[in-house]
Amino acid sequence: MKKRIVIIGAGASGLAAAIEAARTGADVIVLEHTGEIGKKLLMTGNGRCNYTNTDMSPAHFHSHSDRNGTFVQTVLSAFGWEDTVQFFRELGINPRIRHYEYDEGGYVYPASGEARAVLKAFLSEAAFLNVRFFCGCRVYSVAHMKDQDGRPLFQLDTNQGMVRADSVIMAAGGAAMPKTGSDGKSYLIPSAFGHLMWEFLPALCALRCVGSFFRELKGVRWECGLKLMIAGPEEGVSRDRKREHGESEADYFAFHQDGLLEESYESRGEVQFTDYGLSGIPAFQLSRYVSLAVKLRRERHILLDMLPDYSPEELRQELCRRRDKFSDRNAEILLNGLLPEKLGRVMMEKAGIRANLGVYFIPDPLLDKLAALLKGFRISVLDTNGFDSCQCSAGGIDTSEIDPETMESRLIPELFFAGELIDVDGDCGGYNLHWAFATGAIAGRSAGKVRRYRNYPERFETNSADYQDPEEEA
C-alpha cells in the first residue's frame, strides 16, 4: 500500500509539493477550497510568471523570525534558482532570462512568456502521476492522532466528507489577493496545533501617502531613489522576548522590535505616481516595512530622491549653470529636461519659485532649497494599499518551529508547511514564486520519504447522514 499524503492548497507551493510527493510513489490528494487550481499563479508577473531569479541571495528575503537568515539560506542551498529551472525543464518549460536596469540578477520566465503554460505543465504532470484534486473542498479541522502501532495519522474534516492521511502538507497561502483564494484563514490549523504565528501583513503593494499634489502627478513615471524612515519604539525594548501563548499580537510585535529609535530602508527604480501616493517596484519593496510600522503605530515617511544620478553638489552646480545660461527666461525652464513637466512644476512650487519669475532673479537660498527638495523630498506615508491588491503577505508560521531541511513541523510529526504560510516573504523579481516552489518541492520530497502501510477507502468517508456545512448553518 502507498503512503497517503494530503496537501491543503493548490497554489504554486501546493502544486510543487504534489509533483515531488507523487514522484516518491505516494498517493497524493490535493484539497483546494476554491473552484479553480492555480488561480493566483496565472496572475503572476502580469500573466508571464516570473518564476525565479538568477540572483538568489538570502538578502532578497525577509522574515520576522528568521533574523539571521539561516532558515532561508538552508532552503536556498537545497533548492536554488538552477534547481527551479531544472524542475521546470523536466515539466517541458524552458527558461527565458531577462535583465533589467538596477537589478543584478536575471528575471526567469517561461520561454513562451505565458503563466498558463506553467499551470498546464503542472496539471499534465500531476495527471501522469495520478495526483487527485478536490476543488471546492474547504478543510474545517485537522486532527492528529496515532494508530495502534504508534504511527502518526491525520483525520481531516471537510465540507466534502472526511479523509485520513499519513502526512499533511499545508500550502494554503497567506492573506494576499483574497479574490484568488488566499483568505488569510490558513493560520487556523497551525495555530490549533500550537504553532506560533506572526500576523499576516500586506507586502509588495502601493503606498498611500499624504499630499494633495499627488492628484496632479497621477500617471507620472520617473526613476527615483526612495529612503523609508521609521521612528522606532522607546529604548530598552528587548528583541529576544518570545511571545507566550495567549499574549496579544500587538504586544508580541512591540517586544520583538530592535529597540532602535530610527530605522531606514532604501530602494531605487521607476516610481509610478498615483492620485493617492506611490506605486511601482521601488515602493513595493518598502511596503512590508510600512505595514509593520502601521501595525506598531510608528511614524514613517519617505525621502524621495528625484535625481539619484546626481550628488547634492553636482545637482546644485547644474542648477547654477542653468540659471546662468537661461538668465533671460522664466523659471519654468530651470527643470525642463531634468524632470517630467508635472513633477518639475510641483517641485518648483514646493521650493517657493514662481513659474513666471525670471531665472536670473532666483536667489541662492531658493536654489539651494530646490536642490535639497530634489534630493530628499519628504513624503508622509499613511498606509499600504492592503491585502486586496498586494502581491504577497508578510508573516506566517515562526520559522524556529519548522525544520528547514524538510519543512516538517518541529511540534507535530508528519505535518509539513510550504509557501507563503511560512514567515518568509521576498522582493519583487520572482523571489516569492521561487520560495513557493522550493519549499513545496522540499516538503513533498520529505513527506514521501518514509512509506506507511494502511488501507484506505477509495473515496472520502462521510461524517454522517446529517452532515451540515458549518458555513451554510451560519
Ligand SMILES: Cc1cc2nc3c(=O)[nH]c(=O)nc-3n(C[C@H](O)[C@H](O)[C@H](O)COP(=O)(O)OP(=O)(O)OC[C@H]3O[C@@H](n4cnc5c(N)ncnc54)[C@H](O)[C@@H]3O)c2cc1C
Second form
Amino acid sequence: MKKRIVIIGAGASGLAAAIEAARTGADVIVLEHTGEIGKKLLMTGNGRCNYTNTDMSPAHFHSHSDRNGTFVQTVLSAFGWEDTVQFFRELGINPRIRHYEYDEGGYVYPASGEARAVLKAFLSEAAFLNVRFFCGCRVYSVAHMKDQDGRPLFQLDTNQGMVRADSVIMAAGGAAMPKTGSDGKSYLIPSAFGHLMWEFLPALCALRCVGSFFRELKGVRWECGLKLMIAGPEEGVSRDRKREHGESEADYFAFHQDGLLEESYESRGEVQFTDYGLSGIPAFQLSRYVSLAVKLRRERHILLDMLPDYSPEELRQELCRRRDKFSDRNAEILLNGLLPEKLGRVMMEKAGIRANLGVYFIPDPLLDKLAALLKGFRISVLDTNGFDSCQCSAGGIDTSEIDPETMESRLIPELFFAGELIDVDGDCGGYNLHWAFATGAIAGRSAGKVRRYRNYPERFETNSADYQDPEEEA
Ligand SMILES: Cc1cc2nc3c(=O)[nH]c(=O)nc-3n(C[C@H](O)[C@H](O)[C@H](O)COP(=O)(O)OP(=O)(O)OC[C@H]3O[C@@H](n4cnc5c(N)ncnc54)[C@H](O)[C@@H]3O)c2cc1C
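Having looked at the form predicted on its own, could you now put up the form predicted together with the named molecule?
Next comes the full complex, this chain leading.
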C-alpha cells in the first residue's frame, strides 16, 4: 500500500512539499482551510513572485532559536537558490534575474513576471502527480498513535471528517496577513505535541512613527540610510515581565538581554514616507526588530541619514559652499536639488531656518545643525503596522526540535514542518519564498521515504492533540 502523506496548508511550502512527496510515489493529500490554493503566493512580489535570490547568505535569515545559524545553513546547503531555480525550470518556469541598487544579490522572478504562472505550474504538476486537494477543509487537531504493526499513524480531525495519514507535513504558515489564510493559529497543533513555540511577531512591514510632519511628507520617496537604535532593558521592566509572564517568557527576555537583541540595526534604500511613518524595503528590513523592541517595551528610534553618500564633513562643506554661492538669495535655495522639496522644507523648519531668511544670514551653528539633522534625523518609532499588512512573521517552532536535514520533528516521528511556521524569517528579496520552497521540498522528499520502526519508542504512542479553537467552538 502507498504511504499516505497529508499536508496541512496549500501555500508556498505546502505546494512544494506536495510535489516532492508525490514524486516519491506517495499518496498525497493537501488540506487547505480557505477556498483557494496559493492565495498568498499570488500576491507575492506585487503579483510578480520574487521566488529566490542569487545571494543566499544565511545572514539574510533570522531566528530566535537558531542562534548560531546552523539550522538555516544546513537547509540552504541542501537547497540553495540554484535548486529553487532548477525546481521551477522543471515545472516550465524560467528565471529572470533583476538587480537593484544596494543589493548584492539578484532578485529572481519568473520570466513572464507573473505569480499566476508559478501557481499554474504547481497545479499542473500536482494534477499530473495525482495530488488531491481539499479546500475549505480546516484541520482542528492531529492525533498521533501506532497502527497494529507498530508504525506511526496520524488521525486528523477536520471540519470535513477524520483523515488518516502515515505522515503529516505541517505547512500552515505563520501569522502574516491573516486574510490569506495564515491566521496565526497554526502553532496550536505542534504545541499540543509538546513543541516549543516562539510567539509570532510582525516582520517585513511599514513602521508607525511619531511626528506631525509625516503628513506633509506623504508620498515622498527618497534613498536614505536607516539606523534603528534600541535602548537597553530597564531593570524595573524586566522584573515586571518575569512576574507577568512566568518562566518561559522570562527566558525569552533573558535571552534577548544576553545580547541577541543588539543595540542597532542598519538598512539602506528607497524610503517611502507615508502620513503615519516610514515604508519601503529599508523600513521593512528593520520591522522585525521593532516588533521585538515593542514586545520587550524598549525605547526605539530611527536615525535617518538623508544624504548617505556624503560624509558629515563633506555635507557641511557643501552647505557652506552653497551659502557662499547663493548668498544674495532666500534660504529656500539652500537644499534645492539636494533633497526632494517637501523633505528639504521640513528639514529647514526642524533646523529653525526660515525659508525667507537671506542665505547670507544663516549663521554657522544653524548650518551645522542642519547638516547634523540631514545626517541623523531622529524619529521615534511607535510600532510596526501589524500582522494585517506584514509580509512575514518572525517566530514559530523552535528549530532545535526539528532535524534540518529532513524537516522531521525530533519529538514525533513522521511529523514534518515547512515554511513560515518554523522559527526562521528572511529579509525582503525572495528569501521567505525560498525558505518555504526549500523546507517544503526537503520535508516532502523525507516524508516520502518508507522507514521501518523496529524500536519505536513508547513515549510517542499517545499524543492525541487536544487543541480546540475557541472561535470554532463558539
Ligand atoms: C503581500 C505579500 C508579498 C510577499 N512577497 C514576497 C516575495 O516577493 N518574495 C518572498 O520571498 N516572500 C514574499 N512574501 C512572503 C511569503 O509569501 C511567505 O513567507 C510564504 O508564502 C510562506 O509560505 P508558507 O507555505 O509557509 O505559508 P502560507 O503561504 O501562508 O500558506 C499557509 C497555508 O496554510 C493554510 N492553513 C493555515 N492553517 C490551516 C489549518 N488549520 N487547516 C488547513 N489549512 C490551514 C492557510 O490558509 C495557507 O493557505 C510575501 C508575503 C505577502 C503577504
